[in-house]
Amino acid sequence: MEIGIVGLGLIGGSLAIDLRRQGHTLVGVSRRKETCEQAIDREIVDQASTNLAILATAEVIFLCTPLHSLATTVDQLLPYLDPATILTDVGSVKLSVVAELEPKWPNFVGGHPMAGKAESGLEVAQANLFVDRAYVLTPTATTPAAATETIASLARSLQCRVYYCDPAEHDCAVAWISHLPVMISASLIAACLNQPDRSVLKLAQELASSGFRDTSRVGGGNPELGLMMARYNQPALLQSLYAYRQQLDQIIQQIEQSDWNTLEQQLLQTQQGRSQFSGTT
């Protein structure tokens, strides 16, 4: 098969070598001129363009572009598609996205491969990415039964676990797994850079280990990720947001009232209920 990738970055690289390797052809377009020249060098894909024309043959699109840019991209790809053409985005939100392209190509199919790292770039994508990940297909009640299984018969060549939900149930869900997460750990990143004794600043930034670099991870990746998360999920996330606020501030009470019991007690629930979330064994 000939699958094309727009947006040769963390994402869009570690699924070209993957597929590749799989003895698909790949075909990559980016913006700039010097990472179409990397991907060639490194072998992760057989050709690539700052030119979208060069998808005129391509069965299957995986568009790896900034949630901000994906409709303009649809559309300068338009004119160069195929009827046929499978179109999927690899977005972490999905309802927007999903109602803003759907419309302009109905064989487009809305995805969202949960697998990353801090780093961004073409530098840093690598093999097997995708292993035992989620990878979410958000189909709707027009999507074509056909694009939606050629996408998910790829992702399960990546060894990902498929899921398939409705796009809003989509977009609730990863606010709490996923966006709330960057804010706060954001927000303990920049707590800790305003402790105004400095002294104390720099002690603390020597003594951190693991327990910190866990918890900051997500916080200090790459800005327009998080900016795209909380621009296109909003709602979702500023809901996230309010309750996760309500938590902190019955933990605030207790610690100030020396309620030690009850604060025992929320410990313990949270201890006993983070093995229900997949993958935090």
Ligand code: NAP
Given for the second form:
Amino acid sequence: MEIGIVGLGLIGGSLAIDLRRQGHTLVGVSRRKETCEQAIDREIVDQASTNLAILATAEVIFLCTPLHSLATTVDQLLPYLDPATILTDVGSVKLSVVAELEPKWPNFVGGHPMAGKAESGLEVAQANLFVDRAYVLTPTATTPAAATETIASLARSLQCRVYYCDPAEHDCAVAWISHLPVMISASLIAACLNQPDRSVLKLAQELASSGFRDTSRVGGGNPELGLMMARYNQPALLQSLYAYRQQLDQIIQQIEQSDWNTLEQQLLQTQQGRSQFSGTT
Ligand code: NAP
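I've shown you the form predicted alone. Could you give me the structure of the form predicted together with the named molecule?
Complete assembly follows, chain above in first position.
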């Protein structure tokens, strides 16, 4: 199959590496000429260009640019597309993206491969990034079933677990397990850095080990991604942040009142509850 990728960064580059190894022909488009050259030099794609016209014969195109440029990319792609071409995106937010892209191209399937890293760009693209990860597809009532199945089968070929859900449901779920943790983790780092006693801060920085590394990891990632989560998933993220603040207030109250029994019950419940989230064992 001839597969196009727009946006040769971490996700687009990693998809291209795995799909090309399976024998597909990969055609890439990126914003900068140097990125296209690097993609060809590293044999990540068969051809690359800054010009979207190169995608005219692609059967499936993965849109892997940042969320804010997806709609413009599709507008610029439209003149080159064959009606049978399937478009799919990899954006971390689905409701606003699907609402914007679906009317532009009926043969569109919203998607979100749930894998990533703190770094961004083609330099950090790697093989097998998606193995054993969830790949969420958000077809709507008007999405052609054949297009959904084509993307699902490509996702399965990357050894992903494919899930189907409604775009709004996706956004609420990822707010809890992806977007809220980024904001909590960023707040943790900010609160520590605001510690007024410089010598205590310095000692804390020297003593920081696995606990701080684990809890600060997602807050120390690509700021652009965090900003996009907040901008494009604002209602669901706010809902989870309000609920989180309520939990934090309860814990503060238990500690202020030395209510150790209630705190212990709460910590027992969270110890047992954590295992219900896949990937946390
Ligand atoms: P990234 O590493 O920054 O890659 C995006 C690439 O797109 C950039 O390297 C840039 O390449 C290129 N680009 C930017 N604007 C463009 C445009 N207008 N036309 C063509 N190419 C353009 O970002 P990423 O982490 O791969 O994220 C890309 C998408 O994946 C986002 O929609 C994000 O929501 C989604 N996603 C990210 C993760 C994650 O954890 N990182 C996980 C799942 C999904 P050059 O400037 O070098 O040409």
